[in-house]
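Shown here is one chain on its own, the form predicted alone, set out as structure tokens.
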Amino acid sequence: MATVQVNGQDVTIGDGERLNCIQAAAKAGVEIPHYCWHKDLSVVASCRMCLVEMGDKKPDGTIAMQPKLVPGCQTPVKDGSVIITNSDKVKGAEAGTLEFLLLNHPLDCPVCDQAGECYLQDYSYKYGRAYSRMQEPKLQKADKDHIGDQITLFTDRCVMCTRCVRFTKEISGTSELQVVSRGNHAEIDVFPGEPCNNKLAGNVVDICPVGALCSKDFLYEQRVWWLKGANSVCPGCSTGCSIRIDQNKDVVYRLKPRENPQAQGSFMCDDGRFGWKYIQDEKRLRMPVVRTSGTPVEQAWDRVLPAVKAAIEESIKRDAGRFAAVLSPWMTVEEAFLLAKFVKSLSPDARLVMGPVAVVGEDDLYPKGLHGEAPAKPKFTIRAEKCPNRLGVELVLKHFEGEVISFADAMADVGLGRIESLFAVGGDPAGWVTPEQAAQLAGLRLFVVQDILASAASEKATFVLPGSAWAERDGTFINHNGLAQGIAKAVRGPGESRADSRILFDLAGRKGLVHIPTLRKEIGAEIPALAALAVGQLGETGVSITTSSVAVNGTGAGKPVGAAG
């Protein structure tokens, strides 16, 4: 075990750890300011903000310091390394570097989207001077709205850290961004006719340490200090990116990736980043509906739920083998468990079916090669499986049903008259049923739809139960690799919509309030394949589900997706 001294404090470094000064100091709780360094990108040491004093502790206990300051990002530590970050020499270098970076920086903090989470603001307060000695006019550079469909560049705010350039070269592999000109006139730009529109482009906004690169989607929408965050999981595909939902007054404004080495790492794709707008769609279901003689009538929950439960019980009592419940891969593990256990408690002959698992194309791997070819060792993968919890729902189905019955097989049985009553949970914003299938389902004796958006199915259903989107409920998603992560309620649903877990909890006649950690413990005790959930709280990075009963890199029913990233 190596020992490094940071400002007189000893820090132990693991045998397998290879750290630079910034990382070693962080282990001691000491911040070394930096702009250009990012742990997932190559080191260029261009901003010079992280200059520190560096030395070595000799066997006799004496310390020999290097005569010049060194960039902390580029300097590895070893046993006996000594780092000083709080000397007058270092403080003078930090103040001078900040003064240089701010020479031409505009004083537009009041209108800048980055205000409140800007490294320039924070470092200027902590390490800079309280005044400027600049007397000459500032160099002004034109803003560049053409950088990309989702991003815009305020050129005069840029500190030329080149994080964005290195990201498009090393992570996305598309290399749209570059540095043009030299010296004081250097600036970021795109190659002519090649805007930064790759599927990971939104990440350059996140990694920009200042307000240079901004999201057009979020631009001037909200001040960041008004936003309230909740940790969750992106539902756009089975990668299961850890994210933070930023909202104010029950309105979602943006999603940002949350670092998780067990899931996606540090980034997320633009499909997930900007694909949440359906949460606030005008087509959201807002009230329970009962359809009698073809006429839909809105009713209160305390009337609809007992009627639904009575209709299900009557259908199963009449012929349990002709009743089926469709469990959507957009359901949480807890919701799938509640519905499956309720149905099977009424009759073991009632069937449980896996809802449609959307698979679009093949896995999209990054960084791309020169001609767009997939890499041998991907750093990021956008999965072809476009649902968040296929694996978790399959584990519940295998426990209660013993097999995974596909939605296509269930529809075939509907056509043959082998299913006459159906309880279907939707949740897929892209739609889970075609108009032709909805017309076929309209002939059932009982057709209950629990969903978030109006669809061809909800127009034909006997009962319509308005559920909640993923950002409006708590629960567990299990990604393609068996990582169970918690999703958290960030906003309230529209109208009289309810969290799916609450709907199913009440439908099953359970007493009390829904408490997800308690449900996880119950699931972990009852389903061996989900025993890891018995911890209750999954933490920020989740827990791994170990199972041999379901292929973790599949799209359901044993159909492989492709290479894993």
Contents of the next structure:
Amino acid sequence: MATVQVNGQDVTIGDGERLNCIQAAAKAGVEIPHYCWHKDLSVVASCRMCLVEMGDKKPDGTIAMQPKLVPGCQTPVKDGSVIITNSDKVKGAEAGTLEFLLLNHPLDCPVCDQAGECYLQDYSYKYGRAYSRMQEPKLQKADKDHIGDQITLFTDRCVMCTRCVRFTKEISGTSELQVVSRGNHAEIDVFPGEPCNNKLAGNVVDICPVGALCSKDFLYEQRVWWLKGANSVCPGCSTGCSIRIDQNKDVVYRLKPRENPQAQGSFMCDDGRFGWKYIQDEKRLRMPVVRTSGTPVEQAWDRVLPAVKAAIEESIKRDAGRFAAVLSPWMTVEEAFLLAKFVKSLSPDARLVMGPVAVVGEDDLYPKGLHGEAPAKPKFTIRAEKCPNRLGVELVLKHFEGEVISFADAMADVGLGRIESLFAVGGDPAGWVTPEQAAQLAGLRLFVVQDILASAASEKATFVLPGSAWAERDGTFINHNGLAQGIAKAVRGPGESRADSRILFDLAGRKGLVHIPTLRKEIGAEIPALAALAVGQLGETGVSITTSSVAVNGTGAGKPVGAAG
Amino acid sequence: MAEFEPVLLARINKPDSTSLASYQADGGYEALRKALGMSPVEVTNTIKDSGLRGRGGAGFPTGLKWTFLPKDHPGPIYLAINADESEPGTFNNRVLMEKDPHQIIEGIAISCYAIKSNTSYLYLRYEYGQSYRALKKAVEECYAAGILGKNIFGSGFDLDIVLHRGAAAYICGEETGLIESLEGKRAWPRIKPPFPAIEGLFRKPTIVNNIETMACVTQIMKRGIEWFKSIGVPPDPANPRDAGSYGPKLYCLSGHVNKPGVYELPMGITARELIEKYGGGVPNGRQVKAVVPGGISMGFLTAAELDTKLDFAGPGKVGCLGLGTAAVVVIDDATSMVDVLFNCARFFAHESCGQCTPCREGTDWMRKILQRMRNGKGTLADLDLLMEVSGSIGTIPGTTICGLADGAAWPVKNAVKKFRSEFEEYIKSGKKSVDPGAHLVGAH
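Can you now output the form predicted in complex with the partner chain? The one shown was the form predicted alone.
Let us now look at the entire complex, which starts with that chain.
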């Protein structure tokens, strides 16, 4: 244990913690302003915003301070380190650096996307001076819209922290962004004809501390102070990046990664960042539909749900072994549990099937090597498994069904007439059923589809139940590594669509309101492999189901949970 | 003082001074042969005991620098030679490289042997075409004669020298900027620690030394410690941190002086003696107004400070940054200090690498203020602002990574402080400076 003194206040640093002044001060609740330093990037100590006074406490209790200011980012702390951030010397340096940064920075905050979440604004208010003493005109640099398909550069707003350059060098490994020119003519740029279009490019907008790099998708869409955030998880692949959904008036405007060392780290990929637009698609299912005699009829929930329930009960009563429910890997753990428990409560012979698990290509590992090769020690992975909760749904299936029946096997049984009635949950925006499969399913005695987008299946189903996209639901996703994270509803779904958990809750005839923490407790108590969910609240960074003392499907405690099979 | 006999420049006026045959006829490469007969530690100790301080500008003791290398390192260890001579007013390295390249190569070989390096990169200022050709020819001659390459003089010591033409920027002469540039990157100086002796070129232990330092190494091995210490200024006993200024020094004299050129003189000659005795005084019967003691980043001496000794300690005693490269630029009394300072500020604004905020923005801000002053729109408050800006940039307040900003700040600090009345008069008079060549300069 080491003790570091920050502005006269002692703070304890754990063994093995290698912290710089910025991190140590943060532990003491003291903010050291900084631009170029980012915990996931190399240290360059060039913005000179984090200058502090640094010293050592001698064994006799006296403090010897270094005569010069030191960059807090570059200076590690050790036992006895003394950091001073509130002296006149430090405040003078901060005000000085900010004055320098603002000399040539356009004061176009009223039209800048970053305004409201800009470190130049924030630090200027906190540490800077109110006016510039430079009388000469500011430098004007041409904006660079060509810098990437998803990103644009307002060159004159740049503070040359080079975070973006280091990101493409150290995290994506693609090195598109460079510094060109010298002195205060230095600019960020790409090589001609080589725009920054790697799959992690959107992150440079997030790590840009000012409004220089902006997202073309979000540009001029909203003022950020209008946005309200909800913590969620990206459903794009089984990495399960922690994200924040920013919305205003039930319209999602952007996704931002949330730092979570247990999930993905600090970043997210562009597939996820920009891949959510389907939730606003006009093909979203908005009303429950009943298709009794071939013609679809929209019907209210309070009429359609009892009809669906009666139809399921009737099918199971006739031949439980020929009824199957398809659980999608896009469902939350709670939804899978509600559906599985409901079906098995009608008859233990009714079957539960795993919906199609989309696997596209191979895992995409970053940083890329010089020739695009995968790294030995990946810092970021876009996984081939393109769904958020395969693992969570499988654990539910194993508990209730004992095995994981694949969708392909179920379709074979449909062909052989061994399945006559099907309740299928979709959710995959890329589609989960082919037109041929849909035609085959249309011939069933009962075919219920709960989905978010119109598809070949919803065109044929006896009942269509409009569910909700992930941004419209509460629940739990478990990522590839057994990390259970909560997703929170950010927006309301379109039309009469309902959260899947509520549909299934009502279908199961449960009383009251859907309360996710209560459901988690019920699941944790009932399914040993998911005992970790019994905590109810998963917090901001989630709970690992593998660190609980309960073995997961024969896997020893603490080990990562592998794929099914 | 008796007339000093040049040593470093002894051969430059000989016919065919650049050839190996001529160099060997004057006893060339005997110092290397002698060094190879000693152990590397003995060679290092010889240089250390000679009191040789680096000639590149900072004056760091060369032998001491060598001892910072990690002990028993498996290698490779590199010696990078800084020949990116770009401090305005400096041309001593150029004379050595163009006229006596073998003296340099011998020094490099001795130094590499001492630090157990088998590869030396010579980073040469791109504009020095003649230096490049002379060095290239000399290196080729040495390879052919077995002085470079494998098993030099049968000693078992191998050495390769790689000539690398620089990227034509002032910052490439900064120790770690040079290393970055050698690695093929932007010459953005590195943060320290780690210092290059621990982790330098290609992340291996690296020593960076100056060309003139290499010439001194050759002469110290040839003539001995006693000879070297018999020249120059011993340490000030009152200052325990003063390492003394031994040996001969190449002074580059330029500006308003009758006989500009490179003069080899003992360390510690005064500016007055250099200008009047060797430089032949100021032309047109004018008087000295100011003198740059060692490249413009070192600041200015006033006419009253001409008796300052030009050794490592002297310029600092009168408020200059240091001896620097010993490039003495004389400014006569017909020259406006406002114009001089603007020219300095323009240089540093142009050469700031752009990495650290205070230097990137501060150097150009100072240039803009001086530009406005020259346009007749300066105010007295600008002088205080110049002092404030120059006081807040550089490694001395701790606000930048490398010393470029200190070099940019010092002429401003010195000029505004020592010539304040001239600046005030200039501002009050509202006069403008005519810059007949302004349209020719790639101005910002």
